[in-house]
Every structure is written in C-alpha cells, then in structure tokens.
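One chain comes next, on its own, written as structure tokens: the form predicted alone.
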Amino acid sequence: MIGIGIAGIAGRMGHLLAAQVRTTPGATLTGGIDRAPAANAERMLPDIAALAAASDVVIDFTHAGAVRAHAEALTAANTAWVLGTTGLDSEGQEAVRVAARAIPVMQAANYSPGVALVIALAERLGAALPASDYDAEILETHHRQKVDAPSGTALAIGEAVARGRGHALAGAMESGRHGQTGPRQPGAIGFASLRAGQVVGEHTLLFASASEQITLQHQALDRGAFAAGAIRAAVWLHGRPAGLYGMPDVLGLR
C-alpha cells in the first residue's frame, strides 16, 4: 500500500486529489497540510515535516514560496515528491534539482496525459519546422483567478519548441505585445494569455509559414484529469531511484 500525502489538501485541487486517492487501488491517503488549518481537519497534519514522515509520496500543488522548505523536509524524510507548483524562481528550481539528487522527484507544469503528449509533439514540431520559415505562437486561456501568466503549461510548450530548435526559450520568448512593436522577430516564440470566467485550461500551439498553418490544441474539460494524472505519477514514482522525472517518463515517451 502506497501512502500518499497532499500538500494543499484544502484547495480545489487538493480535494480532487484526496478523492482520487480514495478510489485508487493500492493507495491510501495519509493526510495533508494547508494554510487553512480548519479545513478537512480530520486529515490535517501540523506541517510538511509531519506529512513527509507519514507518507511514501507527497503530492504538492501549493505555491512557489513553499518549494524550498518542502524540498528540505521531503529530502530529510526520504519521501518521494510529486510537484505541480508552477512559477518557481531560479532559487526554487535549484532547490528541486538538489532534492532530486537524494529523492525521486516528479515535476510537471501539468499532469494531464494529453498535455504531456502535446509537449512531446511540440518538441518534434519545433525540430521539423525551421524557425526561418515557421512562426511559433502559443495562446493560453484560464480562469479569472489564475495569478501567473503565461501559464506554466504554456511555458513548458514553449520550452519544448525551443529545445526542438536547439536553443533556450529565454532568448526567443515574446510575450504581451502592445503598441508599436515593429515586425515580428525572426525565430521568436510568441505567447498570449487570456483570463476569463472559469475556463479550466486551454492551450493552442500554432506554427504558421507563408503557405501553411499547423495547430495543436489541448482543452481541459475537468480538473479531474490533472488529479488522475498526478496520482498516476505518484504510483509510478514510488520506489524509483533518486532523480528528476517528468510525465513523459510515466507515459513511456522517453
């Protein structure tokens, strides 16, 4: 039996994850932590150290500011870590890399199997369609409560395109165009973000040349897809050697 703990259990995603664990054969919910201590009190543990000690795997959909503390606690307890938090700064990402030297860490901007496949295809398309001929643009839409833009998933798609083209995203990214921007820069990877209503998540990758257009799109219809993918990742990660893994590993794409 795999003991799964949830960091952020009182949130919308946390509730979905808890429900998914309860229906997963061979898994049990060890408890959770959250900044709202009254929520789901019968399963609430006092802190990340206690959750790590009680669990074989901790699924973490919290906030970027907690990543370093969580990395230290999970490493100290030798507990596997499924990380879905996005918006990490360089220090937060370095904390993840350091943790992965000691424990198995699964990191993904999006745990939908469909999105993992889109990211894999984005890299192949980036490699096959030369930047000199094909402009790459990424459009993402999310609910009005989302606080970061572009989304972590959109950035992951852009990074995949850049990898396919043999360079880093940082030097090619164009986001938030406004006013007299001048012509599009050759080789740029463009981003546009929409925030409206309660859209779960939509991502579109567009490649356009002078003579054709290729569109790759993913629409999340229910957040349950993310929860199911994260639980699948947790079960897969349990018992693996230390290292930094991604959803392509879970799906057998690499």
The other form holds:
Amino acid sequence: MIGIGIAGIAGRMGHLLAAQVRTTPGATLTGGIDRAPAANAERMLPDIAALAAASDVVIDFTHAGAVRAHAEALTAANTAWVLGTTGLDSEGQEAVRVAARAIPVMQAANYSPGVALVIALAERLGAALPASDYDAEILETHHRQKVDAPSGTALAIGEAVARGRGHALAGAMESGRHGQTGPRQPGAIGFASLRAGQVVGEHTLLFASASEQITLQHQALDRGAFAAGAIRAAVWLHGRPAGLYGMPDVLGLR
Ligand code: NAD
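Right, the form predicted alone is done, so what does the form predicted together with ligand NAD look like?
Starting with the chain above, the whole complex follows.
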C-alpha cells in the first residue's frame, strides 16, 4: 500500500487528488496540508514536515513560494515528491534539482498524458523543421484565477521546440508582444497568453512557413486528467532511486 499525502489539499487540484487517491487500488490517503481550511481531508497535518513523515509520496499542487521549504522537508524525511506547482523562479527550480540528488522527484508542468505527447512531438517538429523557414508560436488560454504566464505547459512546449532546434529557450523566447515590436526575430519562439472565465487549459503550437502550417492543439476538458496523471506518476515514482523524472518516463516515451 502506498501512502500518498497531498500538499494543497483544499485547492482545485487538491480536491480532485484527494477524491481520486481514495479510489486508487493500492494507495491510501495519509492526509493533507493547506494554508486554507479544508473539509475534504480526514486528517489535516500541521505542516509539510509532518505530511512528509506520514507519507511515502507527497503530491504537491500549491504555490511556487512553497517549493523551497517543501524541497527541504521532503529531503529530510526521505519522501518521494510529485511536484505539480508551476511558476517556479530559478531559485525554486534549483531547490528541485538539489532535492532530486537525494530523493525521487517527479516534475511536470502538465500531468495529462496527452500534453506529454504534444511536448514529445514539439521536440520532433523543432528538430525536423528549420527555424530559418518555420516560425514557432505558442498560444495558451487559462481561467481567470491563474497567477503565472505563460503557463508552465506553454514553457515546456517552447523548451521542447528549442531542444529540438539544439539550443536553450532563454535566448529565443518572445513573449507578450505589444506596440512597435518590429518584424519577427528569425528563430524566435513566440508566446501569447489569454486569461478568461474558467478555461481549464488550452495549448496550441503553430509552425508556419511561407507555404504551409502545422498546428498541434490540446484542450483539457476538466482537471481530472491532471489528477489521474499525477497519481499514476506517484505510483510509478514510489520505490525509484533519487533523481529528477518527468511524464515521458512514466509513459515510456524515452
Ligand atoms: P489553487 O489555488 O486552487 O490551490 C492551491 C492550494 O494550495 C490552495 O488551497 C492554497 O491555500 C494552498 N497553498 C498555497 N501555498 C501553500 C503552502 N505554502 N502550504 C500549504 N498550502 C498552500 O490552485 P490549483 O489550480 O489547484 O493549482 C495549484 C498549482 O498547481 C498551481 O501552481 C497551478 O499552476 C498548478 N497546476 C499544475 C498542473 C499540472 O498538471 N502540473 C495542473 C493544474 C494546476
């Protein structure tokens, strides 16, 4: 039996995760933590250290500001970490890398299996279609509560395109165009973000040359796909050696 704890259990994802863990064969819900009161956990624990001590794996969908403290507590307890939180700054990402030297860490900007495939295809498109001829643009739409932009998933798609082209995203990213931008920079990877209503998550990757266009689009219809993917990742991660893993590992894509 795998003991799964949920950080952020009162949140949108936390609610779904708690419900799905309860019905997952071979898994048991050890408890949850949240800054807000939660009615959906039999056992609310006082902090991340207590949750880590009680769990084999902690599934974490909270806030980027919590990542460093969570990395330290999970490392100290030797507890596996499925991290879903997005919007990490470079220090937060470094804390994840350091933790992964000591404990198994699964990190995905998007736990839906369909998005993992879009990311894999984005890398292949980037490798096959030269930047000199094909412009790559990524459009993402999310609900009005989302606090970071572009979405972690959009960035992961952009990173995959850049990887396919043999360079890092950082120098090629063009985001939030406005005003007198001048013509498109050759080789740029463009990002645009829409925030509206309760859209769960839509991502479109467009490759366009002078004579053809290819569009890959993924729409999440509800958050259940993320919760199911994160629990599948938790079951896969349990008992693995320390390291930083991703959904391609869970899905056998590499
Ligand atoms: P939410 O705001 O509904 O839930 C987050 C919960 O975390 C809240 O209940 C909040 O009180 C709690 N929280 C925040 N900081 C905390 C802390 N330090 N300690 C304990 N609890 C804390 O948000 P959500 O829609 O559930 O998303 C949460 C995060 O997951 C965001 O970063 C979002 O972008 C990300 N997300 C990732 C995926 C994915 O597949 N990787 C999918 C959906 C959302």
